[in-house]
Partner chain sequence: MEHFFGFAFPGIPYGCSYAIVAVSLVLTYQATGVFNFAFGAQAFASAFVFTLLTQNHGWSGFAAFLVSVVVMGPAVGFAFDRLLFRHIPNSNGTAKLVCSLSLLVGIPSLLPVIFGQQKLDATATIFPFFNPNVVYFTLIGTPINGIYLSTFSVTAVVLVALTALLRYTNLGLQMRGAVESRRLVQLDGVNANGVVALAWVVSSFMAGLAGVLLAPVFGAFTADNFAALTVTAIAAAVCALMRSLPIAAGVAVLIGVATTTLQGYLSPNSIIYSAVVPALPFLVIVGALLFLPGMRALESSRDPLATIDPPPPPTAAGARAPKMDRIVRTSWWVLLAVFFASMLTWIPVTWESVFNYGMALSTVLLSVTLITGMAGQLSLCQGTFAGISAFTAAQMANHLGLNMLLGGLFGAALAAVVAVVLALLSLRLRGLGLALMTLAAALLFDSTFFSAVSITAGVEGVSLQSKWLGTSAFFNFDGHALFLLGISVLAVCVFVVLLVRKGTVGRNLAAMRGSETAVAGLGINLSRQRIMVFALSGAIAGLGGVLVTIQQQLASPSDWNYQYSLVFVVLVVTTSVSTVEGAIQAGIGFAVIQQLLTYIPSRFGGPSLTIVLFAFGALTYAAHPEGVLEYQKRRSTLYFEKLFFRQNEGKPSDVSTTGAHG
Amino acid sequence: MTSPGTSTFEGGDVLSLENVCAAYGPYRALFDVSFRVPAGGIVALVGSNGAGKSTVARTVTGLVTATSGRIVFSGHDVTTMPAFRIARLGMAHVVEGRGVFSSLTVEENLTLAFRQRAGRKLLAGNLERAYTAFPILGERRRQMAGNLSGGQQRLLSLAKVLVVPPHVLVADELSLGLAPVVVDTVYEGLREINRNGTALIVVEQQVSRVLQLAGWAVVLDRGAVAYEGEPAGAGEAVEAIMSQREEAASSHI
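Which coordinates fit this single chain in the form predicted alone?
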């Protein structure tokens, strides 16, 4: 395993997890999860269904409270902090689902987000930036967000972040169910957000795709870290886990 003391982690860590455990009632979901996210970096969080990827995403953003361990974000211990306070510190979470107000138009969705984050005076300029980055949203600005396609709704969620960048964006399975051409647009949006200085945690099942984007990778298996290191080694780690599972399944036939 490669040490995080490489150039990938220069500039310090904006987020770190230290032996984090989490549970849903009596069901333990995470076991001593530890990894770091460099300021301005991109970390891929990969693994099979049920590996614990989305639980990690919910735990670092405060939607699930860690039962033990420590989470430090921008110098603050946020282990037991509620989600709204973590968001105020500069954490954003874009999920696979809609993540938009379906009964409001595209522009009304953006207006709410931009006024809250940047104020009224910058609204016109921020709207223009969003429509420049994602022209399809400009074309659909008067359309109800609930009537957009799944891919367009995810672009709308990203546009809210692109214009007023957070310190960390957690992107959870954004490519799920999307056509390849739409995934290309979503990933370009992620790259643009990262270019603006936001660190990314990208939760993804399309392993090869996200490893092309990331500078660091974490592989989860049954709620624990099976690998942390350079993206090149993450694909091999995932394949090894899948091979072990197939062998175990065949031995029980």
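May I ask for the structure of the form predicted together with the partner chain now, the form predicted alone having been displayed?
The next block holds one chain only.
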């Protein structure tokens, strides 16, 4: 099933980046990054630490405003749009690390997301689905999210997007700090919402796993695209960058 809003734009791409540059204050982080996400597709964004993966994710969802270039999402130019408008167009972002409001309860965290995304009428049902999918959240619904363990907080931020699937989900370092058994569940959840029409951008450090999932891969190095293509070739590209780094490091010392 394809959600109504994701009909074909620009040859079937739900999201496209053209020569996007971004910076944190004086520090430039992205240089002319371009790639596309087909409707209902899965793109893996890989690269070493500091390659700019998270920055790409944040630029796409509007947390960081691009300094130049163009980002088009569902037919709208979202380059300079504030993050909340992009979110209302159907973008979701599971941020790296803690992505929950620690001073709100588990239920309030979910309510905040569901009210905005799915409306008031569906709230009760959505909460119920979230608690069914992640029983631990149901047990702790009255607890402050800040008192959950690191991994449970990740589950909470995932529950927000898995229960009410967006058009595009940007998932930043999902498996970080999760036990292998949970990682399996999470990846299964991603596959499922993808089958229901959600396009995914998956940012990962652990290359092998995400490349099995993705249909397309983008490898970043020092803020620029180093490789774009079939996932099969991505592993090789990452290795090449690594060995380059190593050489550079050893000559440095």
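Definition used throughout: the rigid core is the maximal C-alpha set that superposes within 1.5 Å between two forms. Positions refer to the first chain, counted from 1. Just so it is clear, the model here is predicted, and its values are computed rather than measured.
Asker: Core-aligned, what's the Cα displacement of residue 161 between these two forms in Å?
Answerer: For residue 161, the alpha-carbon shift amounts to 2.3 Å.
Asker: Once both forms sit on the same core, give the Cα displacement of residue 106 between these two forms in angstrom.
Answerer: A shift of 4.7 Å at the C-alpha.
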